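The chain below stands alone, shown as structure tokens; this is the form predicted on its own.
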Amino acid sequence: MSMNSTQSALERLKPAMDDIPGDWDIIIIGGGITGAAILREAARMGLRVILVEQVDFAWGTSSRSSKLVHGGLRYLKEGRIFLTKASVEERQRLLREAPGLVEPLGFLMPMYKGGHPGRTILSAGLTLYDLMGAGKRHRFLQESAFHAQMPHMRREGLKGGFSFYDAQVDDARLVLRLIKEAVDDGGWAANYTAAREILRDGRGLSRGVILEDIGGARSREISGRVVINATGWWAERLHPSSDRTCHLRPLRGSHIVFPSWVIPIAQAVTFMHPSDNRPIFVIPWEGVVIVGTTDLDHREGFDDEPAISKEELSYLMEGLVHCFPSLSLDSENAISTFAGIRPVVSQSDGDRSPSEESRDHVIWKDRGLITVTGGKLTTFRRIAWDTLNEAFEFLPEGVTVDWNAPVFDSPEEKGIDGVDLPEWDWQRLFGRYGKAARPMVENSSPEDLHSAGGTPTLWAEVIEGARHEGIEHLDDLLLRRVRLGLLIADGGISLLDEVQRRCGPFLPWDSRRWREERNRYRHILEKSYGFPGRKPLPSAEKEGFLTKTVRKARQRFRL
């Protein structure tokens, strides 16, 4: 512990690789969902441990979710209750800790003549999903009530539908808030840090692991009495399955973003699509609304960011047509695309679709390297509980977990005098930055607690993840610290001269780096987050001409 404490919050974040301790009771590897939590319930404890991520925290699949926290409706129909209930409870706790962060969500389920399953399974299945979270809150609605609360659905041959409630999440700020708690409470979190080779001793066990600076292109061995492979779909390539049947099947799942008045819907809405019968949802999320996802097999590389393609953007196009007729939408209307991919572990040799392979988390041991994979994001606090316990062999005696402690660390949540903030905005603020809300705010001026074009974001929140929260790219800062990569239209960047001024004095970049940025920012969002066959994002020289244009268009819609 006296290692720990020697060092600040803010050293203890994105550390220099000169400056990282060699010896520690857990190294976990993987800055995703399941690695933060496993890090925050481990400091928590008290135990010295360290997270790496080779590229950023929440690079992959936990920066590219549906941003639902779900008790999982679909899983009772496949009998999965055990895996339900939990989830249920979960985001029962979460939305009680972290309002602001995790917010309750209205859905609406239309029922159509001859769709399946019928409205007896459905309201059984409600009911049930009700018992196990806070009460009856579903309910049917004819079909003159349904379409008053939904009016732009397809009308033909409705029926009315049921009426119930999940939750949202901002993702990889729930990332981020799990790791600067746990880096509050003693833990260490490096990012652009890679583990190259799992070290071993002359009995083959795991004694640490060789890690190394993506950035400066430095290695050291650090040494722990156990390593955690929570890398998600890259796990395999750490540590291969004990079990030949028991493989992973990465699956990707791909969304589209529109403005919101492109899509006007107050609630979200999960319709089946009509080729498959499967479920497609459409939810508002900070001031945009996202439709997904599709679920099928990645077979591209897994080094690169994966993206929506040409077939996906059709299938949840058509979906959507289908869905709401009267709308006239169209894939040029839209915002941003995105695509992560599910760690699903199959045991079924690919005989089963993509959709039918269970979401359960497994965890299999190999000598001291414990290796985790799969699993929700709901129930990402029972995911850490079960690997820590697989953990516990090789760490001191006497570590016990707190099962009934919080999941988060409660802010005072009162204004500032002063500070002319929304409830609703202190709320927002709390919730994704706990206990560093209060400081932000104290040191912003403002005009930085104004909105960054026309979304929810203000700019303090901008320069809190350039200031604070170990941004090495651009990208970090725009697509996970904050959402504007996903929420503007341009991906935020006819606002980069802006972002410049304001975040500039924090980071240590000179003129040619943020060329260099810039450059990389917009190839990051053509590739990934863009439309396969739209025209490419303009170049440096054109951003000035963007940037007018944009802001005509705001001022026309009023955005």
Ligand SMILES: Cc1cc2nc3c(=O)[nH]c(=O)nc-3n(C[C@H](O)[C@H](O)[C@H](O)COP(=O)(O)OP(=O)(O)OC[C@H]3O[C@@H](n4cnc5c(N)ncnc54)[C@H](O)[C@@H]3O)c2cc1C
Contents of the next structure:
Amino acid sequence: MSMNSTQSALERLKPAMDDIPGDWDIIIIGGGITGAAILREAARMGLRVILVEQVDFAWGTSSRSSKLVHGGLRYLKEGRIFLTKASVEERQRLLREAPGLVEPLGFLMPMYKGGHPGRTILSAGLTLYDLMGAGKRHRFLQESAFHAQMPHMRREGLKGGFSFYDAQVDDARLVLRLIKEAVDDGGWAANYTAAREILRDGRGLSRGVILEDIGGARSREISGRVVINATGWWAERLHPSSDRTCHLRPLRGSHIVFPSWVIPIAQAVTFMHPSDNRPIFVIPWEGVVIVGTTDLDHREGFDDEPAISKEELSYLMEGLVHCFPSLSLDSENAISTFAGIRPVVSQSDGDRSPSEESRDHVIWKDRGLITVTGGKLTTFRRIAWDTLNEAFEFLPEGVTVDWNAPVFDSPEEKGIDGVDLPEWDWQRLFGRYGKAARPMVENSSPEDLHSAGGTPTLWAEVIEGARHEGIEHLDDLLLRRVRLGLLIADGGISLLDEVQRRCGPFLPWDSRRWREERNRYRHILEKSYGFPGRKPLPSAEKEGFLTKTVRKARQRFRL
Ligand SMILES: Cc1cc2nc3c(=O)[nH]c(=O)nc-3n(C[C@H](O)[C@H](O)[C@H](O)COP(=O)(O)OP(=O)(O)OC[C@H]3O[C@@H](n4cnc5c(N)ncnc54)[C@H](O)[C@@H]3O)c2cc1C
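Please supply the coordinates for the form predicted together with the named molecule, as a counterpart to the form predicted on its own shown previously.
First the chain shown before, then all remaining chains and molecules of the complex.
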């Protein structure tokens, strides 16, 4: 693609509005997992392709999932064997291709007297699950063996339980890795660039979109042979479904994040909530424990970040306290919360309960405009292929898909002489950053190869995010390029001086801009990652005042 060769990969990631070429094979709207996966595959095919995202890459549901790469046992229960099979195959592929990003996860599922479904049904389901994946992995544990593995779990009525395997991922990093590798292959990706309108010619054929940058300061038209609307639960804003019986039903799912010392578990556990018998997950992830999720109609507006409600917080706490009675759990000890909106396509006129709605993806087309929504993070590649299949009729002749190509570029997975980094950290960096991992480490000072705030994240990753990953705001960096905002109490605001010191040289921000960014970050934390009813976080000015006062007192009293 001659047009692609003149710009560097860095310039194709987050280009200025005026630098975006005007003519494309494919324009993708939406920078979640669906848009990112389509971009990756289209760039691999050598197509001229751009993705535009109204806020930040993975800002929507794709950074707010339960972070499981799973076959979905519940789909099996619903008889959706093909969806489960496709998901299990994708899970196995991702485990093979991206260790360090997608990791195996042991699961326990307790069985209580009188609980449903019974042991025989579950055993049959798990056998099928195993057969679709890596062979026999599940087993039944008698009560005492189960208790030994999950000692804090309610023992009253416990009959034992199953042990089985799934996998987990850093969802936002998965999106980022796909986007960055697509950009390395000649694709373009612009965050903070919204598609405001679909343009059509006299015959009604879609011919492009009107783009608008942050705050609507600049807008312009670009044209494309085909436009793909991958905007998740926003999809009907740009392209309403013409089928009266098939519409998006936004369903919110919220999570609570605890420090691992509060819920000490070595593997994930799923149990039935005592009030409605829905499955709840408790999952160790990145040194913390995630508890989720709820499933209810989201009635708030499109433009605000979703947040956990008081009722959801109480519901999840009720389930937790019931499940782990000996831990005296209290939401006061939790670190953060987050909520996402499932883009569920309902064909039920809203008369089904949220949990009964299908999680399949759906594609609808209208003269060069293709909308794809619904589905799961796990099956992103299949969703991308299904969508591109619908786009072929509009694309140049001779474009082919390589169904066997690996999803990711394979990095040269070896360390660097003289760099003392444990094997585990290398794996993590190769998984999350692919080929960018080695240059990242080469350009890091030894002090950058240490943990940020006691988390598995290295300071080098925070700096990489600021330097090379197209951030616009501090929240892009701390909530999506790295996940410190979820992993450290109060979103890690105690680390902000350190973040500013280390990342400042790579960002064009003066001290006023840093203050604004810090205040914006606090505001977002309070609104969407905090706890309803908790005390507000101190403002940047107040925090600055407190820091100065403590520093002065220390100097005065030589502390
Ligand atoms: C609580 C919860 C837990 C989940 N857990 C799992 C799980 O464990 N495993 C799993 O496989 N799946 C899970 N899922 C499902 C999965 O997360 C979603 O299906 C997936 O992330 C949807 O991705 P998407 O790209 O379609 O949408 P999104 O990630 O929402 O992306 C759409 C993007 O489009 C952008 N956009 C909207 N309008 C415009 C516009 N006009 N111009 C430009 N950009 C625009 C938005 O800003 C957004 O970033 C979960 C979902 C939820 C809600």
